[in-house]
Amino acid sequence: MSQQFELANCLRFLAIDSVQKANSGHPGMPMGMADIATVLWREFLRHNPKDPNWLDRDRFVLSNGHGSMLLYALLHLTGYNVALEDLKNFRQLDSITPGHPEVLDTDGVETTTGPLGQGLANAVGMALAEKLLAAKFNQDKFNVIDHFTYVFAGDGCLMEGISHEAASLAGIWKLGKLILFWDDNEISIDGSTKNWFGDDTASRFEAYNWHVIRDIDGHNPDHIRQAIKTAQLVDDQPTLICCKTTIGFGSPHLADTSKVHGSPLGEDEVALTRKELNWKHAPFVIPQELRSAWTAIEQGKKLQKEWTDLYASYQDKYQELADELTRRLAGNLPDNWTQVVDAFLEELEDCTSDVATRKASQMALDAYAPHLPELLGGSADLTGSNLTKWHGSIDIMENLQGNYVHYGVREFGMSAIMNGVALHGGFIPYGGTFLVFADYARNAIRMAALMEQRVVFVLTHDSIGLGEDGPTHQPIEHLAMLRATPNVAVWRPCDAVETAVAWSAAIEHKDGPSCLALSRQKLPALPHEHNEDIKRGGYILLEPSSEPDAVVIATGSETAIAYEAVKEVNAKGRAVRLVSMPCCELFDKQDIEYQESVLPQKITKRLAIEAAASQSWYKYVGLQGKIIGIDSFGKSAPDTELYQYFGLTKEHVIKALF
């Protein structure tokens, strides 16, 4: 038995034994892809287990994340902070080896994967970030950013529609340092894929302008090695390496069947597999000579030292560029950031004209973006509607030092690619679509929240205010859906001032995504006495002359309606407070004293108004409160007629208060 085969068996049996001990998991993929992983990680992958965040490391993405034990075994054997005990705790509570790889839990995991296809899209974002940063910061003889992004993906990843969206863009962008290994084993959960996956995958990727290497034996190290060498030489196309493998390789009875995909082999089959592969070691035992052959610590230190020396010389010669790169990679904002925001808010104090908040968003970008070269914008073919371009936007297809991406009609792909850009570092990505199409982007938004990534989703046409396009384009349930997603900051500003604050808050928010829900229609400027309170998510916009006996809570385009209604009833002797709530999530994070000062518990007469599903507002109005919302789908008509039809008017607010 060759040492190469034994090294691959280290991966196979760590996966087999961990899944068996947990009595849960997916052993088939690690068994099938172990040979590919062995060649890639031992001979090609540039990384340092003792510094998992080294800037110029190669990125490795396990898009078929159900095979997580393959990655955990690789991390353990090469020297990352993944101990043998961690493998034994696979899928257990609070372990660093959860069922699918999670970027916040485990050193060496580049992205959280599991929802199939998204890892591939994240990798496209990483490769894009590498290419753009290299164009900006590399200088002659100083390629300080120069690394590959490698991806493992299975049939399921390539069946998912997002793979089409992301792969198409990767080909257009000529991401030559993106290399995808397709685990072509023709098995998914339901069995043989022949009845539901008949694509000519190789031709499909060639049509995307990928370099395709066909017919690689995924169990032949020489084939794999040569394919990687060939792929690395192609600098103007991403590469797909088609690897023919056997799922569950080595299992006498379960190999090449769906039974080995998502279930432990069972003790008897584990024993038979040990015999079949001539693996004579007890569970979790790896002979020292094999461990020594696997470790990448010294090689990793050497590779990073070579780069560190290069970077030191780069800093000496290009100090300004090096400082900028350092700042961006650390996620820090420019020193003058607070002054930039304050100056723009002061400028807006003189703005009294009606402005759609999507336009106010563009105004904020015009003010902020010149100071933020890390902003990488884009839109899913709605640039002119989302108003995501600012006066300094430059298309990356025209100039690799640009800052704007046309994603085409690919909301899901755009969102997952932005997650990959954020994960790579060096950029704050933002991208636009209509709020109603947050449905298409939904799982990528969720993954941004789960991974705590600073990504900004610009979601315009936020209500029935878009009018004649009708119920297919009028979002109703979407705000409630986004607000129900943990760790997402959902902003629905009422005017230009709140929009400017929302943008500044989104840019400053490092630990999760922000969604900016913006109006198509123009909205009036409202008076704001304390702009600093807007960042608290909810604040008193209008206070009566005496102690309030009722509270109206409003958001977005309905705030102006509520403002006029509250002014009128207070002029007639009522004492009603108006609270603007542009971001429920931030308000909920405020201390109890502040929340009580805005929404006193003793005031039980409460009314909330929003042109969307009422579900978000019950926690604020309570059982005795009222909600003016929309709990049906919309209609096709001019926006003014729709607001009358659904009762979103000053008159209805006044009536509800009496």
Second form
There are 2 protein chains.
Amino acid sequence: MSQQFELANCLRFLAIDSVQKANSGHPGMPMGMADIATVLWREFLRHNPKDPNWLDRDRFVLSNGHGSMLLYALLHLTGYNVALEDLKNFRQLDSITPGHPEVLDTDGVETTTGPLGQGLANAVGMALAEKLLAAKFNQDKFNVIDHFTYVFAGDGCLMEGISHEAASLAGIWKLGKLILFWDDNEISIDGSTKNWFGDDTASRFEAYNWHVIRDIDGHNPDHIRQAIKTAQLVDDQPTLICCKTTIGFGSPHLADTSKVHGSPLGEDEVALTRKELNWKHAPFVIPQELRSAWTAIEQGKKLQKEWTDLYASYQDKYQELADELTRRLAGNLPDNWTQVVDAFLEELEDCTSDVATRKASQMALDAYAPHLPELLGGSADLTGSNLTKWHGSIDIMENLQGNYVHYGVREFGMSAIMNGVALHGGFIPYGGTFLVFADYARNAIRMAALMEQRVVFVLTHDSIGLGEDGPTHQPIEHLAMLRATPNVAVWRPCDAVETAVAWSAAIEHKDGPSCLALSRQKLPALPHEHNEDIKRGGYILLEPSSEPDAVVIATGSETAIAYEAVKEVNAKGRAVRLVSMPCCELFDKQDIEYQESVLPQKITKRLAIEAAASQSWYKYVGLQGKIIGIDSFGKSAPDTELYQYFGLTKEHVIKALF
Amino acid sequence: MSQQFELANCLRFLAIDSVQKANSGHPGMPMGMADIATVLWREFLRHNPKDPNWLDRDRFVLSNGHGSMLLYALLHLTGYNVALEDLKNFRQLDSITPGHPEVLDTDGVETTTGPLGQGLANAVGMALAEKLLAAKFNQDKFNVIDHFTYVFAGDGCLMEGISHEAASLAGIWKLGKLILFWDDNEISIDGSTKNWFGDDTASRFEAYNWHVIRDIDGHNPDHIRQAIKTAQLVDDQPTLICCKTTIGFGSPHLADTSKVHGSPLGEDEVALTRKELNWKHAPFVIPQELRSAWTAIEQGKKLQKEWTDLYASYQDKYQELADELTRRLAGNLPDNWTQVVDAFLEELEDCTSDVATRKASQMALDAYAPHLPELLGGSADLTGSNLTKWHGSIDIMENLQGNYVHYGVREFGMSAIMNGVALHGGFIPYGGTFLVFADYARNAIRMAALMEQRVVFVLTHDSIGLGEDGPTHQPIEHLAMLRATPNVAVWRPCDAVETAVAWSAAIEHKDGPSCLALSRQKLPALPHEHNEDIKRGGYILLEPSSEPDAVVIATGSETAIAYEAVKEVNAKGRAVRLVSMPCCELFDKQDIEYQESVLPQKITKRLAIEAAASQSWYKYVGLQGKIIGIDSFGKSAPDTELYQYFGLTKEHVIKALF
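Having displayed the form predicted on its own, please output the structure of the form predicted in complex with a further copy of the same chain.
Starting with the chain above, the whole complex follows.
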């Protein structure tokens, strides 16, 4: 029995025994990938368990996140803040060892994985961030940004469509420091993959311009070691290492079956596996000599020290760059940020022309982005429609010091890659698509929210107002969907001023994504007397001269319609308040006093208008209130006709108020 | 100028002029693919313009649906019910020529396309349906089901992740009668694709086990013709024909640029294009000799007549099969359907043991499916978790007369393929995944709703009740998201009886998809006195002895919790009604009297409980009401602990009622 094998068995049995104790979890993958993990983590991975946030650490992503115990075992053994007790608490309430790796819960976990394929896309984002930061900040003899990104992925990840989008981009971006280990065990939950996964995956990745290393025995350390060395030498292509493995390796009855994927082995099989692998230690017991061979604490300190020394010299020599890198990695905004925003808002006071909010978004970018070199923009092939390019945008494919990414028609890939970029640090990514195609990116937006990442989704063409493209392109339920998602700031600004505030709020919102729902069509500039209230998410836009007895709530393109209606009825003696509500989430976070001052309980005559599903609005109008919304699919016609057709008109608002 | 070229120019100019007249639309793709379309439609496509629903017609899918004018021009010229006037009304309100092809709006449109990549997946579903129906119904010398499925797709479709999922399945299913034309024009909206689409697409498809024909000049009819002939001869692989084309072919200044993708050419460029292509006819004028060459009416009649004759003999010889085929294609249920359902519901009256609703779903399948040979089940690699297999399930890969599809880990592909199967006719597809991964399938569920297709999405593990897998796997906002989507019946049954009714309703719901949100955990059987009301979506499950002054509304796994709470408070003298609301959409469709009888306006003390985002419930409880929901992400822990943690308890309900 080689020590190498024993070291891998440490991982196997920590996984087996933790799953068994929790009576829940996924032992098969850790047992199958333990040998690969052992070689990679012990011989290649540059990291420091005592400083999980060391900026130049190699990134390790477990895209097949159900195998979380493999990662927890690695973190425990190498010296992270993951104790034996934590492993024993696997999958228990408030433990740092949840069922899937959660970036916010555990030191050393680089991203939250579990929804298959997204870890791979996150890793592409991390490798992209590394490459772009290196191009910007490294100087001759000072490679202060210089790390690999390693990914483990299973058959499931590679069956998912997002693997296509992410791998295609990694190939064209020539991410040479991205190394992907495919756990080719030919088993998925339904059984042998032969009937549903027939791809020649190696050739497929070659078609993406990847460097592919075929036929690696994933249980042979020499194979694995040689493959990693070869992969590291190729610097203009990402590498796929195809590792033949056995799921549940070592289990006499369950290895190579789907039964070992997602259930504990059972006490009997655990005992038999101990025998089979000649593992004589009790659950959670790791002999000291194996612990000593596993710990990466000293090595990690040494590696980081070398880097810290290098960085100290870099700081001396390139102080400005170093300060900028430090600022960006800390996620802090430039010192002049508030002035920049204020100046732009002041400038907008003079802007009275009609402007589509997608155009207003571009104007905001033109104003803010020159001060935010960390902004990494892009679009899923709708640049000219989303207006995500500003005057200083430079395609990263033309210049690695650029700041704009053409993601192609890949909404999900773009979004998950942006999550990876944000997780890596050094950038604030934003990316555009049509609001309706937030559908394609759905789970990546959710993951940004769950991981509390600052990512800005620019979602234009935000209603039937997009006109002739028709129902497939007209969002209806999408605002409700995004608003129902925890921790997403959904902005639907009504004009250039609100758009500018929305952008500033999105940039300042460090712990979660923002979605900007923007109009295709032009919208009038509305008079804002209290700009400072916009950031509260909902505020009084128009107050009647006497005490209001009714309130109209509007967002985005419908605010101007409501404004005209309210002005008209008030001129005729009514006393109606108009509330603009560009961001419900923020309004809901205000103190009760503020909320009451805007929407007093005693005013029960309430009307909400939004060119979207009504579901979001019952919360604000109640059973007595009315909603002018759209609860059917859209239609193909010019936008002005559609507004008539769906009753989103001044006349309809006035009628509803009487 | 060959007539062939003139024929293609008919398509080009109908597209150019219609887009110009609408002042909106996408001329580039029709101009680029006109030559391919001309060869395919005139020389190969077997169809009958006068009977667009002829069951054995070849299917034609325009996956790059923005090129809708190409399809409308084809339908017009070959003789479908699309008049010149309709082309002149392109993209106008209530025209039959909307911006993107809509299956419900226009004869001859096989599926609604526009959301890229999904048309390809729909086509895979159609080709699968054809293959399975053929295996079931064809008899020696009676190939009554025997047609091709042709797809046009652009770079955008092939960049999308779903193209990976759909193509991979088409390959392993050996769909030899699926022929895909790739419009390889190297232009997407952002410009030349060289910086964002570097795939070797031909090799990629070979890696999926497709037959690939490279290097076809998409403007050379001989090339195209030969490629189609070759493709038709390969019967055990789908074929990809790689067609080099020029987007906006014929436009002197705009061809081969992204400017021609999605905007009218402009009057000047239209004139120049006329000159360039030597097209001397005014807008919307097609000379008679070209019309004569285009019409497919006689040819279509003849083709269908041949088939009708064959089918008549088939009916004579195989009457039972023919009757069954006719029934299935009409989408009618078997005569004994109502008895089958009633008998099962009666049987369930004796079932008092705790059953997870996912298990109850399997029980319903076991009862109903033997009578529904049209049921085509499957799962995105979660068969044992979704419990989508019933005792008569047979994998189609083992037997083409089977009824179960292992889709692999491909939620989006599965869903869009199911849409294609439903569109083809002959099947009621259902497929399983976890509710949280409805995210991955989001836009395909939406498309099923928009297209009014009977597809059943089996979405298990429907709340934090799934336990230890944690927040990535625990749906929160998903019920709200699905409920906000028009025309989706979202069921969340509370026990075996409600699950059985939900399944029967889903089977009977011919004009839209149903989503069944089902529990992982066991749930108690609740006493149902009025089973017949379950189909109304919401009904009184427990009535107090005196007139109620408060109402609790619950769904799914929280109904039993509410039941215990209401029983307890009523025993202590309160008068609280419990309403079970398994399907809000259906409840909302009931007449006002029924709704009022269940939720009387005068009862303003209302409480809703659901282990999900609260957004759906304000509609029913109003501003005075209360909601026990979850508006944050879940956690990894055993389910019983999570119910405590999130306050989904009898005690909490009781407290909220006082």
